[in-house]
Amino acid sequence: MKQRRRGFFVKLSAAGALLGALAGVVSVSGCGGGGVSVNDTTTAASGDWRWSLPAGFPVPAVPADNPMSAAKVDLGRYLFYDKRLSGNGTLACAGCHFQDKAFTDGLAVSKGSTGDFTHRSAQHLGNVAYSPTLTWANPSLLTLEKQMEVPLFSENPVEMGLNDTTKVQVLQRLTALPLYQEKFAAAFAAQASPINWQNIIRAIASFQRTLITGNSRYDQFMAGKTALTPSETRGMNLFFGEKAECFHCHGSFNFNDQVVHASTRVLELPFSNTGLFNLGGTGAFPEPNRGVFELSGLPKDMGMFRAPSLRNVEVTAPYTHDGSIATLEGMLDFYAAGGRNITSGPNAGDGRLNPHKSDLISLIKLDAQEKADIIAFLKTLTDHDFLTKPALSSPFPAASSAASSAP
C-alpha cells in the first residue's frame, strides 16, 4: 500500500485557528457514507434552525458569530440569485454557480461582471459546509465568510465588481427595496441598520451551508434502498481498492480529503501536485496557476491544489483547476497515465515526471472495461434531487432581471 505523502499541509496553528473560529457548534459523532434517511439535529445557538441531513452526515461546523437561522438562510438565497449584488447589476453569485451543474458553471474559467475571466474554474458548492478550505489553492481562506470577499471585492480579475464606489451603490439598491428591508430586518432583528456588507456576507454564507448533497444512487445503495449494476459494483470495488486507489484522495463521506464538521478535533489540509504540468521539465506550472506556490513561494508547493469532492462529478465538467480536461473519461485517462505529457506549445513538458508530483499519482494499468466500470460508478454519485430541489433554486420569477441566467 502506498504511503500517504501528499506534499503540502497547513500547519497546526492555521488548523487551530479554523477550529477556534468554529467553536460553539454542536458536536455529533459519525461521518459515514451517507444515506437517504434524514437526521434532524438542532444546533444550540441556532434558534429556529434545524439541520436536515442525510444519514451518516455530521452536523456542519458553523462560526459562533454567524449562527444559522431560517430568516438568514432565506435572505441569503435571495442575495445569492440577485444580479443587483454586482457592481454593474449584471451578475449574481449564481451566475457562476448553477444548480443543475451542482453549483458550478460548466466553463473552463468563469466570466466576471465586467468581462474579466477568472484564472481558475469555478468549484461546485455541494457540501461546501464541510470544506475547511474554500478555493483551489489558498490554505488561508478558512471560512465561507472570508472566502466570499474574494469574488465580491477582487480587482484582478474583477468578478462581482465591487469597489469603494459600487459598494455604496449596491447598498443603496438593496435598501430601496421593500423586499430586502423586510428580509434583513427579519434576519438581523437586533440591529437598527441591518443592510450592510457584513450581513450580506453572513446571509449568503448561511445559505451556502444548506447546499447539502447526499441522496445519490450510491447513498441509496449504502442505505440498502437500491442495488448497483454489475458494472457499477466493479467500478466501486476498483475505486475503493488498491488497484485504482481513487479512495486515497477521495475516500471521505464527501469523496474528498479535506473535511471539517462540528465534531472535528484534528484537521489535516492536504494539497497535491497531480502531474498536470511540468513546463520544460523544470517542475513549473503556468502562471498564475501555480497552486499554493503562488502564496508561499516555496518550490515544494509548486502545482499543489486541493482535491475536489467527486459528488455530482458527472455534471461538473470540465475538470481540474483550469478546466483543461473536458470529460470524466479524460480525467480517468490522465490519472491512469500518472500525469499528463504535453508534447508541444508553451506548456510543453511531461507532467508524469514532475519532481513535485504526489507519490500517489503513478501509472495504473486499467483496461477499457475497468475504465468504463469506474466511470459507471462515478455517475452513481449524482444527486438528482440536489440538482432540482426548489429550496435551493432561484426565488425570483424566471423572467425577472434579478434572477441569474445561464450562459
Given for the second form:
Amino acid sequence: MKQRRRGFFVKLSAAGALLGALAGVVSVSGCGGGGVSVNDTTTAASGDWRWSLPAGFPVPAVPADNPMSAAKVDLGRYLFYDKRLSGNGTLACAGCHFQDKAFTDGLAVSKGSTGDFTHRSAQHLGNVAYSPTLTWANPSLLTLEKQMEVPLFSENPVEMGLNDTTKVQVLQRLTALPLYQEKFAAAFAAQASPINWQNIIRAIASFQRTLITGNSRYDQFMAGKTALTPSETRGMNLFFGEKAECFHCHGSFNFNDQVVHASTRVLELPFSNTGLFNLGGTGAFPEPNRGVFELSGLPKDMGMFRAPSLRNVEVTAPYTHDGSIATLEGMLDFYAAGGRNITSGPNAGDGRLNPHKSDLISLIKLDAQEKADIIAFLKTLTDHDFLTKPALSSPFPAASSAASSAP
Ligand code: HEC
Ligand code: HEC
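Can I have the other form now, the form predicted in complex with heme C (HEC), not the form predicted alone?
The complete assembly is shown below, putting the previous chain first.
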C-alpha cells in the first residue's frame, strides 16, 4: 500500500489546547490569530443550544469565546443573507455562497462588491464547522471567526468592501433597523451596545456551524435505509479501494482529510499537490495560486492545497482551487492521467511530472465504465435536504432588497 506524505501533524493532550497547539505549529505573523481555544460541548454551547447531528457525526469544536446559541444562529442567518453588510450595499456573503449550490457560486472565480475578482473559487460551506484550517491552502487560518475577516475587510481583492469609513456606515445601517436592534439584543443580552463587528462575526460564524450536511443517499445507505445501484456500488468500491486511491485524501466522514471536532486529540493537517501545473517543467504553480507556498515560501509547499470535502460535489462545479476543471468527468480524466498536461499558453507544462506531486496521484488506468461508476458514487453524496432546508435559506422575502440576488 502506498503511503501518503504527511502534512502538519499535531498531537493534543487535551481538546482545550487544540487551537493553541496549532498556533505553535504554524507561524501566524502579525494578524492576531492567537488566544482562541476549543472547548468541550458542555461549555461550548449555552443552555438553549442542542446540536441535531446526522448519525455518526461528531460534535463540532466551538471556540470557548463564541458558544453556540439559538439567538446567535438566528441573527447570523439574517446577516449572512444581508447585502447591507457590504460597503456599497450590493453583496451579501450569500452572493458568493448559494444554498442550492451547497454554498458555492457556480463560477471559476467570484466577483467582489466593487468588481474585483477573487484569486480562487468560492468553496462550499457544507460541514465547514469540522474544518481545522479554512480556505484552499492556508494552514494558519484556524477559525471561522478569523477567516471571515478576509471577505469582510480584504482590500486585494475587495470582496465585501469594508474599510474604516464603510465599517461605520454598515453599523449605522444595521442600528437603524428595529429587526437588528431586537436580534442583537437577543443574541448578546448582557451587552449595552451589541451592534458591533465582533458580534456580527460571532453570529455569522455560529450560523455557519449549523451548515451540516449528512443526509445524502450515501448516508441513508450507510444507515441501512436504502440501496445503491450496481454502478454506484462499484464506484464506492473503487473510491475506497487501492486502485483509484481516492480515500487516502477524501476518506473521512466528510470526504476530505482534515477534520476536527470536539473530541479531537490528534490532528493531521495534510495538504497535497495533485499535479495540476508544472510551469515550464520547474514544478511551479502560477501566482498567486501556489498553494501553501504563498505563505511559507518553502519549495516543498509548492502547489499544496487542502483536499476539499466531496459532499454535494455534484452541485459545486467548476472544480479545483481556480475552477479550471468544469465537470466531474474532467476531474476523473485528470486523476486517471495522473495530473494535467498543459501544452500551450502561459501555464504550459506537464503537471503529471511535477516533482512535488503526491505519490498517490499516478496513472490510475480507469476505463470509461469505472470513471462513470465513480461519478455515479460521487452523486450519491448530494444532500437535497441541505440544499433546500428553510432553516439555512434566506430569511428575507424573495423580492426584498436585503436578500441576495440570484446568480
Ligand atoms: C466575492 C465572493 C465572496 C464573498 C462575498 C464571500 N466569500 Fe467566502 N469565499 C469566497 C472564496 C473565493 C473563497 C475561497 C478563498 C480562498 O481560498 O482564498 C471563500 C471561502 C470561504 C470560507 C472557507 C471555506 C472552507 O472550506 O475553508 C468560508 C467559511 C467563507 N468563505 C465564508 C464567507 C462568509 C461568512 C462571508 C460573508 C462575511 C463570505 N464568505 C463572503 C468567496 C466569497
Ligand atoms: C493525494 C491526495 C488526493 C487523492 C489521492 C485524490 N484527491 Fe481529489 N483532491 C485533492 C486535492 C488537494 C484537491 C484540490 C486540488 C486543487 O484545488 O488544487 C482535490 C480535488 C478534488 C475534486 C474537486 C472538488 C472541488 O470542490 O473542487 C474532486 C471531485 C476530487 N478531488 C475527487 C477525487 C477522486 C474521485 C479521487 C480518486 C480518483 C481523488 N480525488 C483522489 C487531493 C486528492
